[in-house]
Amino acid sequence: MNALDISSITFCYDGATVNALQNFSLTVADGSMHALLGPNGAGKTTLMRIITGHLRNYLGDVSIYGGKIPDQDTLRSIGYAPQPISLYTTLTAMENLKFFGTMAGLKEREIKDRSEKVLEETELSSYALKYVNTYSGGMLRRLNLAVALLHSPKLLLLDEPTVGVDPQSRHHIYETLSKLNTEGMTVLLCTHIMDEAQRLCSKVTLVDKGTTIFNGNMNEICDLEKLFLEKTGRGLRDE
């Protein structure tokens, strides 16, 4: 069974004259790490919001391990680390994890055990009781990831997980993701960093103007950035 099956998704925001996604399809194999790449405005974040159930009025189907969204049990199988840091900065790391664990329906003991586990995985254990507004950019990204991992998801969605971080934090995030994938977690990685995608992922999908323009195996691509520019063009995407 595939981790994710997206079939012919079409979506348009209220008031827009052009569809954000147009007849878009994607298959992510169970246990894989799959890159989703595209220029600004290509539809990547819209797709993430549809998969996580935040956008509803679309045409087409989305299945996660055979379950259809917005079924709540199906949604609970997803972990999502969005590009904007989604943390409460006036709380500690542990308080953030307790809040998000409660929202995810975890029991008190589960929250404690899983919080300790994900803080260890992201090397934030010694900062568990520090207020998040004292964290560096790299620490914020790692805690953002820790929250996404808290409820032991089967499918992890990452939207620019290393943007703005120092090389050490980026390297640690890479190692964490590779370890999780080796242990069986499926990852859909949305990034603008071509080296990141080529290093971590075995499959790649390019999307532009809401449609799929390329699907392929990463080991068959010599220069991902060259392919990206060939498929999407060299014109600036400032909007």
Second form
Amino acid sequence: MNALDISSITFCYDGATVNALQNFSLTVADGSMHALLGPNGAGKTTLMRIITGHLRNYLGDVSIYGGKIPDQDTLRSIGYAPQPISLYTTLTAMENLKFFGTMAGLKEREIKDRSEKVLEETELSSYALKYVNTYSGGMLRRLNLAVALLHSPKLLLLDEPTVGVDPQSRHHIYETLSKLNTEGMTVLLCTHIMDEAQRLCSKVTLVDKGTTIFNGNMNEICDLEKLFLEKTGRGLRDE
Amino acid sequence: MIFRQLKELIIKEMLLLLRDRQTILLLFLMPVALILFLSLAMEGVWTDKLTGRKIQLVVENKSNSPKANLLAEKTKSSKMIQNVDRPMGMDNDQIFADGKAHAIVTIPKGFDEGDKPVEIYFDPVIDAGYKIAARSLITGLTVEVVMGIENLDAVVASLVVEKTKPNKELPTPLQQNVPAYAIFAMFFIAIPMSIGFLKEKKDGTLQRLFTYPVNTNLVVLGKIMPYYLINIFQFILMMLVGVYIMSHIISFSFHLGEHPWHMLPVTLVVAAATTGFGVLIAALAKTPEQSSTLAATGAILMGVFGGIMMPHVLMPVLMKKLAMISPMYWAHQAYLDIFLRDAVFGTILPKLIVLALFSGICFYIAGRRIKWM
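Switching conditions: you have the form predicted alone, so give me the form predicted together with the partner chain.
Every chain and every other molecule in the complex is listed next, the one we just looked at coming first.
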């Protein structure tokens, strides 16, 4: 069974004249790490919001391990780390994890055990009781990821997980992802960092103007950035 | 699982709120300060209105004749008078400028002979009511002395009888200010409530929350309940401040009325109105800055119109009618029914229905307008 099956999705925002996604399809195999690349405004975040159930009035079909959103088990199978740091900054890391863990339906004992595990994985154990607003940019990103991992999702959705972090934190985040993927977690990675995507992911989908412009195996691509620019053009995307 | 989620949503909201010092100051310290300082400021005016403050009077007897002495003695012993000795080296203008006395009565030489009248000098800024009362007193006492009447009031009592009803409309400063600023602060809950919601929307935590198997209605309840509970706590705190602290600071005590348990349904409905207002602001505003301006302006305007800043009973007729557009008016009147008028529940109920309608309309509009993401 595929982790994610998206078939022929079309979506348009209220008042917009152009579709944000047009007849878009994507398949992510179970256990793979799949890169979703595209210039700004290509439709990547819209796609993430459709997969996570935030946008619903679309045409087409989305299936996660055979389930549909907003089915509770399907929602539980997803872990989502959004691009903005979506944490309560006046709570501690532990309080954030307890909150999101309860929302995910974990029991108190599970929350405690899993919190310790994910904080360890993201090397934040010694900061567990510190308020999040005292964290550095890299620590915030790692905690953002830790929250997404807390309920042991089968499919991890990451939207620009390393924006604004130093190379050390970025390296640590990618090492963590690589380890989780080796352990069996499926990862859909949205990023602009081509070399990391090429190094970590086995499959790649290029999206532009709401449609798929390339879909293939990473090992067949020599230079991902060159391919990206060839397919999407060198013109600036300021609109 | 639903109860655990609701509990956690409430705990999260409470922690966010209680760790925001500015919000705590706004919700708890502001109303206490307003109750304290405005009650102190109003104390003098209210004393005059309710009990008639004693007139501070300098009596100068330049005659020392038997009638003059009797008039001076009667004046000084009047219950309306607080006798003041003329301060050394001060003329009348200085005495008034320094607030040493409200009026000066001079009994001149030749008073007994009827050659010269008693002279009264008033502080030029004295309240007109005081002036009339003081002049009437001195006139009456002078008539008694000159005409040889023992007690003019006793004579007049057989001709004129006062039938005024006990006052049930003019609240004391504490009866006015304690519920008034408790309500005012309760409506200010709209500021943290709407800002919190819009911040969560902006930083993506709300969006993230909806990636979990959590019901939207539960999230709504988890957002409203903490503020509802805080509203009730605010009211209890203000009552405690009124009864146990303010009563010792200013010269009016704060009575809870004959039916204090009526406070419970009134407070529950008022809190529903205030949280409804908060949800409405959250739905209408696009940014946290916008929501704080909207909520503060709305609350202040409702306070001005609703008899919070100035007692409704003292407003001109047009303003009294306009007050009815403010939910704060209905809330305040409901509390005054309890504290001032000892009203039965049937009298309070229509006010609660108006507040419940206001709350319902706010929630309805918010439900139609709110965008969760």
